[in-house]
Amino acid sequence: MIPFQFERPASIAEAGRQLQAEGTMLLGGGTTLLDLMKLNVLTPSRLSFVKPLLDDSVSVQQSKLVIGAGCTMSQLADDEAVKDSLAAVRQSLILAASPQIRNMATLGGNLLQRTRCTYFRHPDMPLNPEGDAELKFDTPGVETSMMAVLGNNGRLVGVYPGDFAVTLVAFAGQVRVTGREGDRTIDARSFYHLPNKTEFQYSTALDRGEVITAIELPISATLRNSIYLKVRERSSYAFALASASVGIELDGDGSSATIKTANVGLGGLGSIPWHSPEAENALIGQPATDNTFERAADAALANANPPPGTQYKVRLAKRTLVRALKILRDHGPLNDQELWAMQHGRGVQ
């Protein structure tokens, strides 16, 4: 790690002017970018220690949820808002990451995580076997179980991560930011923007000394019958190799049911977190039954493009989908017995 300046700004607004600073970054819960500064990937000349300014409240206005932006993952989770109602939301945070990374991490930097490919994460490893300044699609002996089969233009780029952000551009949230200019609201859905023919990642809607402050949440019909899925190599602190954020809102019961509205959300497939407006018109005004489920997740990966050695996440990603539909028709939301109970092998079907 480099030598760098610390910062403790006495309020918002000073930190997004150090943030115009070349070389300045904030610093939050600090669980991704002081990974990344160890290893030299991020070097960073001044750090600004938002963390004691931003607002960590979480609060129910309107019929939207409002979560501070310095709130902690495990602080989200737990909040009785969500702990009995929100299934998705709280499934999304307690299946990422460590018991302890969630107690550290705050929402406003989750949702900027990078990617965990190897090809970003360790500056050492040259870009491709040849040299050339981007990996090529169809490179031999590339590694790619971290490279996004959605949203890559044909590319060979980095995954994005994260859990929370699914779920949040599945149920159509906002993103509160403050800057220079004031403050704004950004719809989650168009708060990440595919890379460019420059980048190995996302970028975001955020401008130059742009800070997160809050993030808002619809409490949706759907939002109260849904699910996270998540299926990952091994049943904790695994990233997700598919998963489906997933809510639906039905008129009648069981097959016969119509579905009224749908939402859905796919993570550890995309170069950004995946929202699928294909697999929700599938779903919506349908019959619930399980062809319906498969012509849904079908539409959702219509426009996979997956690089080499990722094929089989097209077709798990569909079983994942279609499984999450399975559970909200014939079950309902899970309760943490269950989910706890089905992360290991066992329960709902």
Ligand SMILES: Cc1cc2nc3c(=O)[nH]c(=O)nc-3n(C[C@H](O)[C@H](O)[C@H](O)COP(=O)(O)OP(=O)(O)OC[C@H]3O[C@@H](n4cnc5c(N)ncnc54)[C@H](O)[C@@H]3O)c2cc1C
Contents of the next structure:
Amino acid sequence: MIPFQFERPASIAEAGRQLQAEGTMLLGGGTTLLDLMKLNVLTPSRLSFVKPLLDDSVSVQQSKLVIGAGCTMSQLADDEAVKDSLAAVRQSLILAASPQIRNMATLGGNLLQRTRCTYFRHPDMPLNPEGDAELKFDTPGVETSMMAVLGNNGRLVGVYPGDFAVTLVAFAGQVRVTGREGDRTIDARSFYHLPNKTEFQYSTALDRGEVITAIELPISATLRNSIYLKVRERSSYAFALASASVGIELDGDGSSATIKTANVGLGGLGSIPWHSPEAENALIGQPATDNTFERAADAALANANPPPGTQYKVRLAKRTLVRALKILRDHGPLNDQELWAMQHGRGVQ
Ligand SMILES: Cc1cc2nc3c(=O)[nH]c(=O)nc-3n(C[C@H](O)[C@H](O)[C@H](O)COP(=O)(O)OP(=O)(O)OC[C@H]3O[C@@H](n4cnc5c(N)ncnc54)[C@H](O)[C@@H]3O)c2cc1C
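Could the form predicted together with this ligand be shown next, to go alongside the form predicted on its own?
Let us now look at the entire complex, which starts with that chain.
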């Protein structure tokens, strides 16, 4: 790690001013930024410790869940407004990282985690795609499990690794920021930008000097009947190979019900947290049958462009989405015990 200056700004406005200077980065919980500094992947000359200044409360205001950006992942998962009634929110937090990390990590920092792709985290690896505009799919010998199959524009780009942001885009959340021009609110679905020709991973709608201060999530009927289903190489402490954040509102029961509304997000697949209007359109107004669910999964992955070695992810993603929908139809949201049982391969019921 190279030497850096450590600042304790007195206000968010001061943190924002410090952030405008080249080489300054904000420090939240530090669970990913310090990692990347130790690897010399990120080399800020100055850190501005913003966490103590950020609101860390969770509240319900006009049917929206409002989360201060300083709230930790554990705090949000255990909040009364979330714990028993907003399953996709809680599950996208408790299936992520480890208890120690969740106790430190802020929601603001969580949104901005960088790809876990080996070629980003270890710039001394033989292939370093950062900045390479012409990385071809058929570059031999590339390890592709953390490369995007959706939103890759035909290039090798890193997958967005986080879980909570998938729920945020699925359920039409918003990100509140404050900067030199004052406060503004950005739709989560337009917060993340697909990597452009010279980028290996996403960028965001944040302007220089802007601090994330809060996150909002509408509490809809679909969020109340939701699930975050995560498939990974081992059942704890691993990033998603595929995940689905899904909510449906049904008129009727079982497969004779009609789907009134639906929200669908996918994780572990896209260069950004992936919202799927295609899947939602294939579900809304249709009978809640297995066939409808399979058509929605096909629609969600219709534009997938898997790099060599990641074709399996397309199938995995479809099955994950179909399974999530079936659980919601046949069982409804899972409580913690049911979730653990399922994540450990023991099924639901
Ligand atoms: C071993 C390990 C396993 C993990 N597994 C998972 C997982 O399975 N799923 C998952 O989702 N995550 C996982 N994570 C990532 C973890 O969730 C993130 O590290 C964490 O959420 C980041 O939050 P932080 O507050 O520590 O951010 P920091 O590390 O402090 O900051 C991250 C980034 O956000 C910026 N930033 C921080 N706060 C703000 C703000 N308020 N406004 C603007 N910019 C800001 C920083 O400048 C930095 O660029 C894992 C991490 C580790 C180390």
